[in-house]
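In the block that follows, a single chain appears as C-alpha cells, in the form predicted on its own.
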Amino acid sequence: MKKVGIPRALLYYKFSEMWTTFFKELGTEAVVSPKTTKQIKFDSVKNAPDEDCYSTKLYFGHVLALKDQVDYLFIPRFGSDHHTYVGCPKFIGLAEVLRSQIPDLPEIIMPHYNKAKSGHRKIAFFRKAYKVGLKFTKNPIKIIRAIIKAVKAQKNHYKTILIDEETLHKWERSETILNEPPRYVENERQLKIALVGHSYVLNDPYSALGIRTSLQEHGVDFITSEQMPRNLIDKQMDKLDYDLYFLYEREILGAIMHFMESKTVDGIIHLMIFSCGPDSIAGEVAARLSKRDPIVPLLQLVFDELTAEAGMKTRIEAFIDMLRRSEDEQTLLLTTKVHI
C-alpha cells in the first residue's frame, strides 16, 4: 500500500478531513505528521528560509518528519476557494520551495487550485482531483467515489466548526459552551473572550504555546474566529471603506469587528504570526479600530520561533486580571500589541 504524507501544518487545519478521506478511499495510507514538537521546531528553523513567517517555517519541520516514511508528499498549490478573495501567496509556491531546499524529498503531489486568480470552478477541482487519483488506481468509479466522499467529509467538518447566529447569541448569553469548558475560579466571575487568529495557530497547541488550555484554566469561556457565522463576517467587512483582499484575514478582522460592535465579550485576544504580511495588515486595522472604540480591550500577541511560553502566560494573566477589575479600576483599555 502506497503511503501519502500530509504535513500537519498550515492548510491541514482547514482541509484535513477532505484530504485524508480522499486518499483513504483511493486505497492508500494517509500518513499525517505528528503534532508540533520541539524537535520539529528545531528542524524547521534550521532548514526554512529566514524570511518565511513562523507558521511556514514549521511546515518545513513537518515535511522533514514525514519524508523518510512515505512514498509521496501531498502539498497542494492552493490559491483560494473563493471567487474573489485569496489566501497567502506562499501557499502556491511552498511545494517548489521545499523541493529546492530539500532535494531528497519523495515525489510531491502538488495540484494547483485557485478559484480567484485562475477562475477554477467545480469542474476544474474534479479534474485535478481525478488526475491525482490516477496515480493510485485506474478505476474511474473508485476515484469518483473518493472525490464525492472527500467533499462530503469536508462539508461535515465545516458543520462541526461553523456556528449559526442563534448559537452565537446563546453563547453570548452564556447559555451554551462552544469549546473546552472553563475551570471554575472561586470568587471570580467567568470571563468571555474572543480568541482570533489563523486556524493553524489556534489549533496547534505548540505554536500557540497552549493558550487555549491557559484560558480554560483561568476560567475563561472563549470563542474562536473560525467558528464565527460567515454572514456576520461579511456584514462587518462591508463596513470597511475598502475590500480586504485576503480571505482568512477577513475571518479574523470580521470577528474582531463584530465583538467590538456587539460588546458581548470582555476582551479579544488576537494571535499574530511574525513576518506574516496579511496578518500584519489585519492587525493594524484592528488596532486602529480598537483605539477608536476601546470599550472591549484588544490584546495582540505576536508569535515567532523565539517566543517563550512564560512571557505569553504573563501577558495572558495580566490581561485577564485587568478584565476582572471593575470598570472604575480599568485604567488601561487601549490596544496592547506585544511581541513575546
Second form
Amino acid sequence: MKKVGIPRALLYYKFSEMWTTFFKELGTEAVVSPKTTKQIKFDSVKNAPDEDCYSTKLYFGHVLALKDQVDYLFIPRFGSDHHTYVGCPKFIGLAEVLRSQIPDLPEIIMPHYNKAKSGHRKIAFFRKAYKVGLKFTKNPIKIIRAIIKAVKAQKNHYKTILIDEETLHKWERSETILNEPPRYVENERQLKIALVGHSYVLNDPYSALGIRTSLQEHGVDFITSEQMPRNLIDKQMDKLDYDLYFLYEREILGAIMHFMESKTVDGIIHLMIFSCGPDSIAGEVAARLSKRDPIVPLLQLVFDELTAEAGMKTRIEAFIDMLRRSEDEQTLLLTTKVHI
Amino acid sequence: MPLGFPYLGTFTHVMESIARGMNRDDLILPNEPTYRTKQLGSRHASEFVCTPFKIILGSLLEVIERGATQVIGTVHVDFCRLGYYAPLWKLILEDLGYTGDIICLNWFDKPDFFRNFKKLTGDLNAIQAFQAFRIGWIKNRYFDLVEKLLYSYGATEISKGSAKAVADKLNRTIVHTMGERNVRKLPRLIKETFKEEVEVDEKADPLKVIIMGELYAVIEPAINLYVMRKLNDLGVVAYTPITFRRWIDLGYRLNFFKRKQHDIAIKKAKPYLGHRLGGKARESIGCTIYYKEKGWDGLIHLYPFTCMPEIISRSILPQVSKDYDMPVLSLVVDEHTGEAGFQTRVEAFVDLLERKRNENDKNKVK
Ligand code: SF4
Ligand code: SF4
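I've shown you the form predicted on its own. Could you give me the structure of the form predicted together with its partner chain?
Time for the whole complex; same chain goes first.
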C-alpha cells in the first residue's frame, strides 16, 4: 500500500478530516506526522528560513519527520475557498519552497486551489481532486466516491466544531461548556474567556505553549474563535469601514469584536505569531477598536519560537489575577500587548 | 482643502502631475522620508507590520503636520497587506485626532471609486479628469526613462553627481510640461539632455546589476538606503524593471501586441513558483532567469522584514541562482537597517561579480 504523508501543521488543522478520508478511501495509507515535539521544533528552527513565521517553520519540522517514511507528501497549494477572501500567501508557496530547500524529499502532491484569485469553482476542485486520485487508482468510481466522502467528512467536521447562535448564548449564560471543563478553584469565581487565534496555534498544544491546559487549571471556561458561529462573524465584519479580506483573520477579529460588543466574557486573549503578516493587521485593528471601547480587557500575546512555556504561564496567571481582582475593585483595565 | 499624499519614490512626481493636471494646485508635496519619518511611522504602527507601512504612514503624518486635510490611499483585495494599508491608516489617524478627509480609492467598488475620484478632481468633468489621468500614466513612462538613464549614466559619469542633477532637472520639466503634444516630445529631450550634459568615461565597461523585490523596497531609496546610487558609486550600472506602470498605465496594459516583460518573467518562473501569491514573488524569480539570458551580471533582491510573498521567493532564489549560474544577493531591509553592514554586503557582492567576470574572461582567452 502506498503511503501518503500529511504534515500535522498549518491547514491540516482545518482540513484534516477531508484529507485523511480522501486518501483512505483511495486505498492508500494516510500517514499524519506526530504531534509537535521538542525534536520537531528543533528541526524546524534549524531548517526553515530565518524570517519565516513560527507556524510555517513548524511545517518544516513535520515534513522532515515524515520524509523517510512515506512515498508521497501531500502539501496542497491552497489560496482560498471563498470567492473574495484569501488565505495567507505562505499556504500557496510552501510546497515549492520545501521542494527547493530540502533535497531528497519524496514526490510532493501539490494541487493548487484558489477560489478567490484564480476563480476556481466546484468543478475545478473536483477536477483537481480527481487528478490526485489518478495517481493511486485507475478506477473512476473509487475516486469519485472518495471525493464525495471526503467532502462529507469535512462538512461533518465543520458541524462538530462550529456552534450555532443558540449554543453560544447558552455558553454565555454558563449553561454549557464547549471545551475542556475548567477545574474548580475554591473561593474563586469561574471566569469566562474568549481565546482567539489561528486554528493551527489553538489546536497545537506545543505551539500554543499549553495555553488551553493553563486556562483549564485556573478554572477558566473558554471559547475559541474557531467555534464562533459564522453569521455572527460576518455581521461583525460588516461593521468595519472596509472589508477585511484575510479569510482566517476574519474569524479572529470577528470573535474579538463580538465579545467586545456583547461583553459576555471577562476577557479576551489573542494569540499572535510574531512576524505573521495577517496577524499584524488584524491585531492592530483589534487593539485600536478595543482602546475605543475598553470594557472587556484584551490581552494580545505575541510569541514565536524563542518564547518559553514559563513565560506564557506567568502572563496568563497575571491576566487571570487581574480579571479576578477587577471584579472586586472595579478597576478600569486596558488593552495590553506583550511580547513573551 | 490642501491635498497630500505620501512619498513613493519617483512615483511621487506622477501623483503630482496627475493632481496638477486636475487643476489641484493646493498640494502639500511630501518630502523624501528621513530618519524622523521612519521614527514617526514606527511609533504609531504595530511593530511587526511590514516596513513600507510604517514609512508611508510616517510620510503621511508629515504632510498632515504641514497642513494637508485631504489625503489619498488605496484599498484592494490581495494576498498581502498592501490592500489593507489605508483602512488601518484611517483608524490610526482618527485615533490621533485627525479630522480631515481620507480618501480610499477602491477600484473594485466602482461607484465608490468614482464618487471618491470626483472629490479629488476639483471642477473638472469626467472626460477632462480621465485625460489628466492619462497624461499622468504617459508621464510615468518618462519618469521611468529618466530613472533608467540616471542609473546607467551614473555608473560611468566623470564628475560625480552630474547625472543626478540632470535627472532632478528633467523630472521637474516633466511635471510642468502641459499638453499632450509637448509631453510626447519629452523622450527625445530626455535622451539628448543626458547625452549632452553628463560626461561619461567611454572606455569603461561597467558591470550590470538588476534590482528586484518588493515594490516599495525597490522604488523608495529611503528604505533601500539608496542601493542603486551605491552601486553607481561602485561603478556598476543598476536597473529595475519594477515601476507603478503595470497598475496605472492602462495604455500599456491594453496593448496586446507588446509582449510584456512581466508576463515573460512569470512564465520563466513557472517551474519554481507556479501560482500567484501576491507581491513580486514570481517576477523576482522570473527576472533572475530573464536577465541572466540578457547578459546581466547579477541580481539584488530586496524585501522588507516580515514581507510574506518575498520570503517565499527569497527561499527559492538560491536554487534558481545555482541552476542558472546567476549571482543573487538577497537583502532584507527595514527601518533599522544599518548603513555600514548594508554597504559591506553590497561591496562584497560587487567584488564577487568582478571576480566572476575576470574568470570568465580568462577562460575565453584560453
Ligand atoms: S497566516 Fe500568519 S502565522 Fe499563518 S502562515 Fe501566514 S504568516 Fe504564518
Ligand atoms: S508585499 Fe510584503 S512588504 Fe509589501 S505590503 Fe505585502 S507583505 Fe508588506
